[in-house]
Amino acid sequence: MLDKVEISKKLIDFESRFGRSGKIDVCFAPGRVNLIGEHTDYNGGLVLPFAIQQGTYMLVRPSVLPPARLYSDQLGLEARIMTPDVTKKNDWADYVRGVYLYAGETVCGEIPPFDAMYFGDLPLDSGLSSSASLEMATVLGLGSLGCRLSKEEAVKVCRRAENDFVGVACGVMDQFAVAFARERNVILLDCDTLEYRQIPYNLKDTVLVVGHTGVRRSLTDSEYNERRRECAEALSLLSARVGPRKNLSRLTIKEFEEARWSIPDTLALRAQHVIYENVRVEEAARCLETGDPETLGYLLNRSHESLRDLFEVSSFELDTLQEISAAQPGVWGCRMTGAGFGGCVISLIKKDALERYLGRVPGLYWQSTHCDAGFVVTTPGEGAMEVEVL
């Protein structure tokens, strides 16, 4: 997070852009790492994401008349909000209107008027859930406006303004991540029920480190939604030979490896990438749970492989990454996160190995792609949350 200095910066930029003319409320949401369980969520399975500590800020005043205004800092574009109909207008904000929209229908009713702006330390289109963090600290910002959200209501409307004005087919783990996480812990949660139980993060003298390939992404411009399609139809195929199932991620390893040969090729590794990933994805919980941080490595690895020769969704970039990252002294193991086609790699690192490690690798990196990398070192974080500024 930022500290109080940075913020109080910000609150004058507000005054400068909207004027003084009553209190502002800052609220911040978390991006998020998914550790393990890569295009599971969608499929109905489990996903082991952690918030970090970077994220998006709002600072939202109660406003007289419309529009509601907004202002994004990172981009340094403005935006609106016209009101009663509200329109999908294909910049950043629409993720903005999406949560208005659809808050205002569900919860709210109408909801007044405002000035916004936006800040924070999170790389866009990185994989890192920028959009699920601006979608929340947008509910937050609407509460002080009058309009509150339960966490539950919050991930249904951030959904949906995902999947149904945006126009992302994404799962539900990036806004369950960001709204429920706790620190120092991991999420274990099942994408179909949504039962889920926090795991303390127990790994001793081991860091995570998140390298940004400097390549930015987009969903929408991406295969993304045609990943998701291959799925459905590899999902109804196989329940022709197996026996109706809700999700993917519901048929076990036997049960797939027997009836795969039925279905075309293309298929059969899609879903073979999700069904065993979800296997990952419980023994890695486990190692959680019994500190065995040799093991994780092991499958974060394997996770990689799997989203790289499997389900097709890295680049020459995350490959290089996570090649370089794998071959260095004390990295247990590390994968690309986030839905792929660009964004970043985690890498799980032993304490004593970090400094090493952030001294070769983006030198090295650069010499394979002409990239430059960025590298965080993260821990659990705390989910979105109202922020007290003194």
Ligand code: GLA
Contents of the next structure:
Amino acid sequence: MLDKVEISKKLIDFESRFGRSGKIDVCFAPGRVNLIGEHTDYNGGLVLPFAIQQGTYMLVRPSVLPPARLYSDQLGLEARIMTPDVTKKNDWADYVRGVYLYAGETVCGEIPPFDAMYFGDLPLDSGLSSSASLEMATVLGLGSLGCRLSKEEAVKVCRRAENDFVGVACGVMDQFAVAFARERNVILLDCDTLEYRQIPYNLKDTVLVVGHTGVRRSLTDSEYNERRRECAEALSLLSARVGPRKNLSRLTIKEFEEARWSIPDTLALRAQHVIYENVRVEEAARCLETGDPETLGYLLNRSHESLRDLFEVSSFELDTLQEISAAQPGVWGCRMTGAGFGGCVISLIKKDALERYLGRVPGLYWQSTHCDAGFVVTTPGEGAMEVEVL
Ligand code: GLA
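Cool, the form predicted on its own is there; where's the form predicted together with the ligand?
Starting with the chain above, the whole complex follows.
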């Protein structure tokens, strides 16, 4: 999170942009890292995400007349929400417009006009859920205008904004993690039932490092929707063999292995990833509970290989950073996190090996890719919240 001095400076920027009048509210929603359980959420599977310290801030104040005026400090771009017909403009503010529209429609009716400024320290398009963070900060901002949503409603509204308004067919993990995260805990979420459990993160003498490959990814342009389609097709073909199943995660490894020959190879590889990854999540949760970084690291490495070779959502840079990281002394394991196709690698490292890791890996990575990687040491943080500045 940014400190109070930095936030106060932004309050001054807000006033010079929108003028001085009443009180400005400050809302914050973090980004997230998914420890393990990748591309399982839209297959009704298990995930193990946690919130990070970096995130999106929204400064918000009611105004007198519509339209709502928006400004993204990170992008240096203005936008508006024109009412009553809120339509898509294909810009950054569509996430905000979607939340505004569905929060109004489904929960609180009319929302008063407002001015809002967004800023933060979360890199965009990096697999750390900057979009869910923007959406959830907006939910809180609307709350300060009188449109309060429960966490469950917020998750639904944000996901709908992303699926139906922006047009990205994401699962539920990101919005859920950003809303429900608790400091020093990792969430074990069943994406089919939305049952969840907070698991205390207390692996002794380890640190989590998020390494950004320096390559941004674009979900909408990527093969994300294609993977979803392949999973749906695999499910329907496998169901014809083993009996109807609601989603891929409902197949056991045994059922899958007995039926895999009956479906096209590529689809079998995709399904294999999902079904085995789901089991890895259960095992990883056990490792957190029993305090076993060694097995957890092993699972992270296997997850990465599966995403690389079976699900094929990794990239040259992600593989290079993962491979270099995994080879360093004191690294228990590492994997790409998020949708893939660029973005970040999460590494589980012994505390006393951290300095050496940070001293060596950036250079080695640059030699292989000619990209600058960025590294942040992180711990599971708190979910979305209003921030008291004064
Ligand atoms: C993106 C999506 C999530 C999830 C991950 C992959 O972050 O928004 O719903 O599917 O990719 O695990």
